[in-house]
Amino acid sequence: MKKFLDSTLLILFFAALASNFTPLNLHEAFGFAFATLIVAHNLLNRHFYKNFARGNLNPRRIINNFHILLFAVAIFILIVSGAALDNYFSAPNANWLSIHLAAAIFSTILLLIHIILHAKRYVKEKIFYATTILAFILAFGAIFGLPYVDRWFHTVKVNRDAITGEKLDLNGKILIVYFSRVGNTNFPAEVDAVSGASIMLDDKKIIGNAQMIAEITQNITGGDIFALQTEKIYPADYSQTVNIAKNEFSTNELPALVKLPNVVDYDKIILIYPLWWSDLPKPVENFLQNSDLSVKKLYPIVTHGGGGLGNSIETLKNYTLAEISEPLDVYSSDILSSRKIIYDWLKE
């Protein structure tokens, strides 16, 4: 009964784990299932907590007792967290996403260790080693792998009318400027709309990372928001989009706008872009390079897939003499649950 048990929890674990390329009910379900077994396995293996103290505690043991302590609170976390994310509750401050994915990468690597540890009592000595070295090239792949799968294939939705709360009075007339990949790009109908391609989707409509960002600003300033259009578009697939900023900063090409913003009637800016190798991308250098925001209150945020602010705000430096604030920046998964950081940033 033991051994079918646990069977069962290690397929729906790692069925789980296969989210991005499963529906969601499919993997709500699988979700389900696991956490309804996880209380069988424990109420079967309750001998366990009744002798946790007790006898010889040498050091594997200890190791032991520690790691599943640290296993049951990392799937205690990812049961919340996944029952956060389909509504079961509500905590509208917290981001769900990034402590589901952050609870599945330790549940991952802990449960890994928890096979390692038991595994001779299922399986002889050389498949035990060839299961001892499998588990390493799983965790590792727990590691490095979730993440990348989650940015490349997890499709990012969003309700901008739930996107709301407490409004800041900054104290002068307000206008976000942000650059954005959509508005310069032409994208088809059936887009993969995920973190790393810097896009999302409210129902059909397709929204950019950095335009996100200006709309949550907007709701908490009430201030007006202006999109950099660049002349040139550029393409659909991000790889291509990628080259081609490349070769704007080997060239030192200023793409050139549609239009400038008026900024003379403004009393503080909020710049929105996106870090495009490491640095402030070409357009928006442009609009720097070609806007007098001399006695203007500059404040910079930052859309980056984990290069943080890069080397965007010393470019951005260069190029104009606006009094800058201290910068925020927002990492791509974060920006759906952005809005407390960027009020409590501007409250600052």
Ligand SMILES: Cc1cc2nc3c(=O)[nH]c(=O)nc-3n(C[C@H](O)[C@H](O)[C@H](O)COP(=O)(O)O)c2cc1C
Given for the second form:
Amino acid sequence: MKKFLDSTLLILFFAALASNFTPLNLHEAFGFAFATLIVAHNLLNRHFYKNFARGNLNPRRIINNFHILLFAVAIFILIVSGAALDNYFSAPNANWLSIHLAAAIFSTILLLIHIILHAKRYVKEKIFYATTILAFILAFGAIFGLPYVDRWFHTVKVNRDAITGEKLDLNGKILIVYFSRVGNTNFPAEVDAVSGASIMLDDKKIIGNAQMIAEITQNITGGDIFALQTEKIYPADYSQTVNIAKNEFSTNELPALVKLPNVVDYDKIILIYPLWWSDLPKPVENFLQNSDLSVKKLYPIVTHGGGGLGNSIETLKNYTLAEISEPLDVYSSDILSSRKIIYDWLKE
Ligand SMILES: Cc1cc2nc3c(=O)[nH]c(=O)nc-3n(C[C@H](O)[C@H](O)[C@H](O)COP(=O)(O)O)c2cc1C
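Just the form predicted on its own so far, so send over the form predicted in complex with this ligand.
Following is the full complex, with the preceding chain placed first.
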């Protein structure tokens, strides 16, 4: 029983760690199952807590007790922050995400120690050490290695055919407003080697993900297009931009925009933006706060790296009186093949 429970816990932990490759719902399901079973694991091993300070406290036992306490705290924070990130319980924010990531890293390290100290009893030593090391290399590779390689070395050639195709005749005048890292960032010439995620190259041209979606949407609808541009320029380094955006959320800074689109003449606004810290980027919030969209219909399209719509639609609703349609989210890796999805969504 214990062996079965512990093996299931291990599988669930690693499955949840691979969140870069699983949809958010599945990650949450793994996390929820893990949280439930970890309670059972603690109940089955409750003698540990009963005997915590009893008997001979030799150095090995002290190390054992200490790492289990740390591990329990890390897992507790992991679960609480995971629940706080779930839309169902509260509005997720950047700080909870940082706490969740930090707790995941500490839990992974402590799990390694926990397995080394305890799991020998389950399998022969050589197999045990080899599989433990392999599992951790795979886990860290999945968390940090592959996204890193993908982000820094994988350039995507855009085929113009991905943009052009069947047209839709929608009623009313349409304005496509988009915000993208590209257009607001000073990228050096050799951008493919030094840029962050979300860049696609069409020959020598850089296209942001939201920009690509905006171009597809324009090709389908024939609407006018407007790129939101901030007065400040974001750094080419991806992680620096991520930190700057985090700061904008914590200080509630609304980055100034070079110009606002003239929305008066339009009936429908298609708003396209990347998910930033599970939320609406602050420059887009600025656009909404300073534009009267009260009699317009707003169609949001969110591009993201796995976080789906995040909390951005709730935020959107706080800053506009526009009637908001069912939103569409497009995973960054799916953009090149997203024309049909966007077409069908607009048709609906
Ligand atoms: C500052 C920043 C924060 C981000 N935060 C998230 C996030 O919380 N969840 C997510 O899935 N993707 C996140 N991403 C990834 C982008 O949403 C994704 O790469 C998007 O397709 C980028 O579009 P763009 O090229 O038009 O800027 C973030 C990217 C940046 C630059």
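Numbering follows the first chain given and starts at 1. Between two forms, the rigid core is defined as the largest C-alpha subset superposing within 1.5 Å. Predicted model, so just to flag it, every value in this text is computed and none were measured.
- Residue displacement note: Tyr299 has its CA displaced by under 2 Å between these two forms (rigid core superposed).
- After superposition on the rigid core, displacement of the C-alpha of Gln289 between these two forms stays below 2 Å.
- A displacement of 2 angstroms or greater separates the C-alpha positions of Ile109 between these two forms, with the rigid core held in common.
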